[in-house]
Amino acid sequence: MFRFPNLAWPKRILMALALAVLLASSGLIAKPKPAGHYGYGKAATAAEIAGWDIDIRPDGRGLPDASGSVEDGEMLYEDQCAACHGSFGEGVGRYPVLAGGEGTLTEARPEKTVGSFWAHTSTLFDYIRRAMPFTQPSSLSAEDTYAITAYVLYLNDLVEDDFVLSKETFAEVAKLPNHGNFTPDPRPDVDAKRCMKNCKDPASVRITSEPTILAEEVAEDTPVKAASPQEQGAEVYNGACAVCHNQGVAGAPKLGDKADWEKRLSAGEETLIKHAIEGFQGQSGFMPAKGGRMDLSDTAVAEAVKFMLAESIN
């Protein structure tokens, strides 16, 4: 039994003190939360943080313990990269050119490649590791990433054919030829100015990086030719679909393979379009939603499918 000393305290205070002692001893009083805690979630574990902490710094900090040679990279590049970037890094269609372009940065149409424009090899390694190959991003092992990075450097005449890239040799190629031409950008992050009164009408605001053509700027007699659905489909195909459907990557039906397309069309054109938009796992391959190009509209994907059907069956 809890007893208070024989003091002349008011009975109300004594009762409050007794209640506080009982609650504290029973654990019913919640412990104070640390600053910034809102009562939900939990602190990330070291293993969870490590899963996201994969960025590579310009000095090579963060590189995994592995290595890859130019020789191994050549085979991997041909298998995983050449369909988009060309066997010599020359680029296919609208996919990026990776090699060449030296001395073109001052021209009207500069060719920005790893060798002519990029500043750090860490950017190349990090991007390959996170985003490549196009149809299966983040599927390459550390060894594969080292090897492909080494081969792209070789395509740009930055290393010899016997070079092996690793944490130990990274410093030799950490800075790329155009490194010295990169300077900090002194401009602010926004183009807008603060406004508290007499503000601009929001409807008149335009994105300054994209040209805006107003109706009054176009002469009434100027003929405007709209692209046909077939032309629109061909443009989407060349920009987003050709990388898989030209080569049959991941089980994709090749453009012009009538038998394969007729088999898939047996489910109906609407179903085929639905699979292209939403994604589909078939018996012979995998179709990611919109081919991984989530910036495309459903209509654009549908026109691309119709284009492929027309080119393959009709």
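Between two forms, the rigid core is defined as the largest C-alpha subset superposing within 1.5 Å. This is a predicted model, so every value here is computed, not measured. Numbering follows the first chain given and starts at 1. Compared with the form predicted together with heme C:
- Once the cores line up, the CA of D59 ends up less than 2 angstroms apart between the two forms.
- Taking the rigid core as fixed, one finds a CA shift for L272 of 2 Å or more between the two forms.
Write the structure block of the form predicted together with heme C for the protein whose form predicted alone appears above.
Shown next is a single chain and nothing more.
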């Protein structure tokens, strides 16, 4: 499957490994296991390992003892996922599409989703648990992860609305439709030759494509050292606040939503700045202190709030 042209394995280590394997398998090592050659670090206890060993494998190894239903998943998904991935998994803006796309893999613009492209349900459970929701990773309980995973399967028409996902029912849905369509790496797969003279007919040399977008439209971002407070506000907003306030994630007031911001401003700019710096539990959701970016100075957050107000109200 892989090519390793220059296997320069450290021979001593290999021999040590082989020896270790031999000793272990022949039962020659008395318990407790002796320290390694160097003996650095501490032995990891079962409890320590359990706290970090979060991965789920294709056969379901690693799944926690819990369960969650499509029904419960719907509400959780609407609350915690839909702002970015859309209520139907269609994706908002440039956020990933989670459902649909079946039969598009051979098209010019393939849509790769859980239903159309992924191979294993374990990957979905594992990824949601490790990395989502985007702004609050590692925050979902085992039950909620089961429920949301079940709901994403439902959005892809892979289970019925009464399905309950658990360690036990996992096997029924372990393989996703595109399972089996992944192949090992065959490279090098292109056999180019090193020709030096008259390698092709000069008449055949044509320009087949050039960038059609003007350089300015491509808007390649040069992060300039913010000169003015306004520029600093925009910079902080883009780096630390846009992730929630652009789409209205988790109940955040959207940039440009004049009505919402005017209502909030009636409490006074100072209050809004205070809430942004110290964090704020409001009617629509929870605003983490400094958007979770404790490295930002109070002034930087204040400039971001002023920028948000200026963009939304004027």
